[in-house]
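Consider the single chain below, provided in structure tokens and representing the form predicted alone.
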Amino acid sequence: MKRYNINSFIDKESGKKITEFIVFEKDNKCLIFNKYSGHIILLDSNYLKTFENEKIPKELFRRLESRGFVENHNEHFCNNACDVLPEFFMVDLTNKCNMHCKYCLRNVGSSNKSISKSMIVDICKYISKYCEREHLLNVSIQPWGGEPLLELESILLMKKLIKPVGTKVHFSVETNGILLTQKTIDKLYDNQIAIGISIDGFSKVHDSQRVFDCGKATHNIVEKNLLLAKEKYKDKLGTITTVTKNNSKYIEEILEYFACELKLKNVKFNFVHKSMFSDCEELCLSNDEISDAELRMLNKIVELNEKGYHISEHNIKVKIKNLLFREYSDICHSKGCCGGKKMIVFDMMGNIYPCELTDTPTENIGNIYDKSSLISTVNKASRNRDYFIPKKANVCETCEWYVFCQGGCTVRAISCGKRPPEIDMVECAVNKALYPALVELILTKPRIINLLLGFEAL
């Protein structure tokens, strides 16, 4: 795949001024993508020309012009910072777990704390009375913890509680497994929640790093409920596996085993980090193995899908989007981190925090029985936070990703003791290596796109 700029020029037909892109080209088709709108257009090489004539036809100039390539919408489309809006909404039920996983982020099991019956219906109100002072038509909320379904009758108690007037409330919760009976997954699904299931691959590897508190394997028991759970909630289910040093070099196998055993359809790889709580330095990867990882995973995902398996995963669809719709869809990958803007988190005392990862004194930026409303709490912890300051590095200057990432995860930097405006490495070795790996595939093979996308874009 070639890879080149074009500088900027004044269109000889209209006047204007075209800004600098960049163009990715293969097999007789090229990708003009913005690196500061973040937009793209798909072209057939010959338009090139165009380009190098400096006169661009009405109804590509058109085309150019409605997706911020001409300097006088330039402006407006470089504005990449998330609008302060919260619509994501995690509530923390529970300090308790019946696991032992290695690389926890959490500081569970220091506490049999769980989230008292009032607390629940003042945070419940707080979410719902702002929901409709701000008109929102759509909202998700997230009950977690510990393991959120030691807490299953809170979670339905939110469920009930949690009903503004005008606003769409969908409710997801993500679980280690152990607790799915089929009596549980059917008032779940009668109550319309959503399940996320983390597993971590097949036996050998989940049973490496995802084990009960005694030291006891849980994959069997895992596996089981999850299938169990893949009857009620067909191709809707999720699930979530953290790769680290223990199964990245396993990703193919855990794939195959995901969507030719499992018929999983929808999975997430999120990368381990550092926690404050954990010590599990040893089984983070380095950037080189982070890049490695992902396109392996990319790769065998294409090739799954070649063979008629139609497995996506999470992260993979939402960078595609990125690239062909320029949409906000992702609190994390979209538009940066936009923890705090678009995503707040409750503690069982009313504490209110950016993400869930941050809930430690030092990043509390309110509580709901404060006077001020919810977007002022935000837009004053804007002012004199570090979390929330714009995270860029002399490396992010030339990215054409960055429009993207914006520095990445803000909780991850902070994990590995960095304060913004320092970026997340990790995500900019996934960026680096990714992205350009999703424009090839989008010039090369359309018909996998659409099939990672779930309909048809291309």
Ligand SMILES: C[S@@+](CC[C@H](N)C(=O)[O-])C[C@H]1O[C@@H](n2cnc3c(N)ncnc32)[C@H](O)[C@@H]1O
Given for the second form:
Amino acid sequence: MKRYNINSFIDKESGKKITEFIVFEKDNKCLIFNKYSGHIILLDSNYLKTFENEKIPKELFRRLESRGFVENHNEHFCNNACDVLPEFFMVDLTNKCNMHCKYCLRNVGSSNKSISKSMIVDICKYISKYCEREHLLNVSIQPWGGEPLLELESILLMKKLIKPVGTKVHFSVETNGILLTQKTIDKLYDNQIAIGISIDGFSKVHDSQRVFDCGKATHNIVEKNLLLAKEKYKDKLGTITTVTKNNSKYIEEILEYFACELKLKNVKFNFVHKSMFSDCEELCLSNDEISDAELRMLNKIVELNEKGYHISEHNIKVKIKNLLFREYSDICHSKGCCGGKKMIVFDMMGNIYPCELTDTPTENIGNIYDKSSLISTVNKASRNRDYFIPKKANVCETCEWYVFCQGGCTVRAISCGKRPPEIDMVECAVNKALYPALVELILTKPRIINLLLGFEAL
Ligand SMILES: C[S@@+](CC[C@H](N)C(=O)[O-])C[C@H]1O[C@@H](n2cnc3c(N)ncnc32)[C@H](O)[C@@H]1O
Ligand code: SF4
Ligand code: SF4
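For comparison with the form predicted alone, kindly provide the form predicted together with the named molecule.
Below, the chain from earlier opens the complete complex, with every other chain and molecule after it.
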């Protein structure tokens, strides 16, 4: 695939200035990308001559104008931060866990605490009132842990209590799968609570990192329960795989196992990051290993789809949407980290955090019993907490993917001891490898892009 820049020029037809943009070209097709607005246009390569001659046909000019390629629609560097309007809420129900994963980011086991019923009632009231006051149409709630299914009754109570007038509420839990008996699956399903099961691959790799406290393997139980849950949830069942040094070399085999044996359609792969509470540095991958694993993952997913296994990976799907539609669709990956602004986490005392930081009390930005509204609390924190300082390194200045990435995940940067504004190197490595590969896929295999998205976009 060829990649080159076209400098800004004055269009001789309209007299307007067309901004600098990047051209990706392959097989007589090209994708032009405006790194300031994040918009793309797909064109036949013949159109490139019109750029050389600096004479843009009317119809193309209209497309360029509507996509922010005409200068007065642009700002010099992306000013694309998300607005403060939280819509995704996690509630920390417990720091207890029935497992002991080698990389766990939670402070599990240090104290065995679960949330009280009265605190659940108060947090649910707080969320409901906020939704009604802000007239939100959609919000997502995720009871969190530790292992959230240890507190099943609290989850069901939350489901019953959060019913704001005029707001559609989507509930989900991420679970290690150990407690997913038929009875529990039925309760969750009947209450319309979506589930994501953490599984790190087939037994050899899963059991090297996801184990019981005593060190005993968990894969047998997780796989059995996952298949049980799949009977009920069908293709709506999601999984989360944490990629480490142990399993990254088997990424193709893991995807094959997920697609062909477990018949999964919606998977998510997250790279492990350092934890403040487990000694897992040796499980973390180098930047080159991350780029390599990400590309191997994409290639395997394409291969499986070409063979008729319609498996899609969540983060890849979000990034295809970023490229094609330039819409905000993800708290972490569409407009950089939107922790606090779009996502809030409550701890067991009703304290408010901008993301999954409830084990780090210094990151607390407020409490549900404060007089100020949630939006004022976040606005105040965004003025005086370094969590909210925009992240940018010198490499970001010329990076075409800044509009989406904006320095990556703040929690991951913090967990690696890098106080913002330092960037998150995991997301950097993923984006630098993945976005160009996705552009090539858009140009060469539109059918696969449609399959990964689950609808006809191209
Ligand atoms: C903290 S757990 C809580 C829910 C549940 N106990 C579970 O394991 O699914 C949520 C997710 O975070 C992942 N996770 C834990 N520690 C991590 C780390 N250091 N880096 C990346 N992901 C991690 C887990 O594998 C799991 O998929
Ligand atoms: S099951 Fe979840 S909470 Fe428990 S140790 Fe593993 S990652 Fe941590
Ligand atoms: S991919 Fe890397 S260089 Fe580009 S914006 Fe993200 S962190 Fe900065």
